[in-house]
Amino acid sequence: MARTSRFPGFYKITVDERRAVVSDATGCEAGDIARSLDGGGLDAETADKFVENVLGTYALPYGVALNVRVNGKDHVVPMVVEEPSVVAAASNASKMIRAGGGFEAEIDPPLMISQIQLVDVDGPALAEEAIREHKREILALADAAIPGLVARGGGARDVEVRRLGGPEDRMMVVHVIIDCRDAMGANLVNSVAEAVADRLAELAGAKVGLRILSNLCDKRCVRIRCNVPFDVLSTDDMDGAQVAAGIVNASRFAELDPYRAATHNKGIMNGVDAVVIATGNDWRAVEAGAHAFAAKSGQYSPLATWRVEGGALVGRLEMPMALGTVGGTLRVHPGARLSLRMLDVEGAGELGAVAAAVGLASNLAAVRALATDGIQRGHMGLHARSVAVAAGAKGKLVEKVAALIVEARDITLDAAKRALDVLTSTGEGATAIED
């Protein structure tokens, strides 16, 4: 059977039927999920090698993304995240692209930049020449620190110089290029600097300042393309021309005004993130190598962009993204893994193209929903179920308080005691429990 991420009215069942689904469809065994996800995936002895002065661990919830098709193959995304939403956003926008061909992805080889700063510089420019001329024996000095990344066809690939500042500062940086194949490569890269260092001080008659790599990792980005025709994203009030203008009109409120394309990007990072904290993945440096990105012109931008080409919305996105599928916390975190064999992904670069296509999706959904109904009205739909299991709601009492407080458009803790009073009162609570 061909592999698909389209599992019509996935929401209405339950857990252990989820997870017999996405087993039939993955190939996952549904007893591997459980036994990999419940309780959080990761007992306190492990986690207390993680990190340090342990006392257990925090569960957040796993859910899946569905209809991402990233070129041309169907994904089952994992996604770990705490917002009502989210998931429910990113594989309803999935599915709208999806009618227009699913993701389109262009992803930059895993080029990572170690950093070696140099302080006083007396002549930059003979320190820069001599830096170059022994460009080869840089570039080999760094391999020999990484021998088994060399061996699995990775290593060292070019070096740069940069003077920094004003003559006052005296301070230039080197980057030593590392391709670092299916790893993230933190490790790998400081290495490099710390291999390097000393001889390049000598080099350029200066002193070593920091040696550490550089979460801009521009030179490894990924570009999602989509289209989306405009029979799908009509709503009962507007037709999809007029909620593609929409769109465009909220991308330029972007384009123009750093303070929305914060909250812009904040909404694509839903997405990205979850997806690399379920993939076991430093999403603290993929948040910060991408607001980095997003401000490089110097004025802080969005990361994603929309237009009305050829009868259809066209998205664009380009970010960098820095993953790995090796290494790092991989190999021990029960969950991670079992994200890694769901996703069917060949290395980090495919990875980070279905990381960065929930991004985008993500994007859409909160755009459109701005273009039309106004971001609370879903958003808040689903939050009402949270509100309500915090007002001791239980079973199918859950969506029926949800949906009181919705309706009373007071979606609140005391709304919902009181909402859950009126349902137990009147004999409907003992059968929705019973049910």
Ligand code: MEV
The other form holds:
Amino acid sequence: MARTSRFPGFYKITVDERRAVVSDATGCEAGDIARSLDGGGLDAETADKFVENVLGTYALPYGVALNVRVNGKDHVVPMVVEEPSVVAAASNASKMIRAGGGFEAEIDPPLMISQIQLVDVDGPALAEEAIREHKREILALADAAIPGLVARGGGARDVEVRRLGGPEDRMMVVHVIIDCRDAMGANLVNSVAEAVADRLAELAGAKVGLRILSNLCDKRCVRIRCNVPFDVLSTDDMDGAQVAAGIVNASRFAELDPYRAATHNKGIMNGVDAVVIATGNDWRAVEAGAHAFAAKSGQYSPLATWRVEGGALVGRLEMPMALGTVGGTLRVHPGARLSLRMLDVEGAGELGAVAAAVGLASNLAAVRALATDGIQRGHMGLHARSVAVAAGAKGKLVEKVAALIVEARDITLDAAKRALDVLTSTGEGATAIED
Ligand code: MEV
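Switch over from the form predicted on its own to the form predicted in complex with the named molecule, please.
Expanding to the full complex; the earlier chain stays at the top.
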């Protein structure tokens, strides 16, 4: 039976009840969910194998985005994030997008770039020619450094040469293009860079400089498109067409102004990073790639844009996405392994499409809020819940304290403590905790 990611009322039920719903829908056993997530999904002993000087682990909330349908397939999408409203916003916007058929994704092959810098190049034209003539030899050298990947159907695919700077710089860079299959590929690509560098320098009559991957993996992009019917965009005060026009204005603002584009893209990365972290991937690499790609034209630009086309709001997002579903952290992190089982993706490409789709949903939620009520209304309501918890509220008291401080327009720890005192002294606290 096809999976669904539509669970109406999910936010109202308890954590245990949510685990049961997700377990039924995804086939991940509730016990497995508990074992993989309780204690933050990672014990200190395992963490000690990851990094150095370990004292313990540091947990973040693990939620799921609902309603996400990519290329006709539903996904329950794990998100690890500390910011209130990100998960709710991604779920709500995905529901609007679902009303227009869901996300359509186009995924590039998993090609990463291995960079070998050559310095003290005296004859760049001859160097370039020599490298091009020995392309097959370089590809073979590269493949010999990554036999496991070659056995899995990946490997070196191409060699490109670029001259950098002016004649006084005497510098060039060689790119070896590697198909990383379902690996993120950093270690593989770095191994190739180190394996081929000496031979490249010899061919170029130059010296070896740096040997490392590029995080601007613009051959490994994902493109997401969605159609949002006007009627699902409407608010109490604005009809759908007005909201759509406001969203197009928001898009144009980001297209014209890098100051706004940075914040627009931050909203996209709210969704993308949360999925990247939940699946044990390197979010710094994804961030670096995203922002370098956004600036590639010479002006820092939005990764997603919005237009009205054919009577609907159409969103488009394009960004590099270097993710893995095998290797590295994924082998050992119980939380990351659970996320992949829950997501039910075929491989790294499909995972990248889901992460980018959640990024586009996050962007839609943000620009819709900004073009209508403003961001603070929804945001502060959720923020109030964290403040209530920080003030010591438990169980149903959290919602009650949050509601009081939102109503008083005073979302501070002091106000939350006062509200908690009032509720407990009037006896409401006891009932709230019991029910
Ligand atoms: C906040 O985390 C993200 C937003 O600032 C994004 C945006 O402005 O588009 C709301």
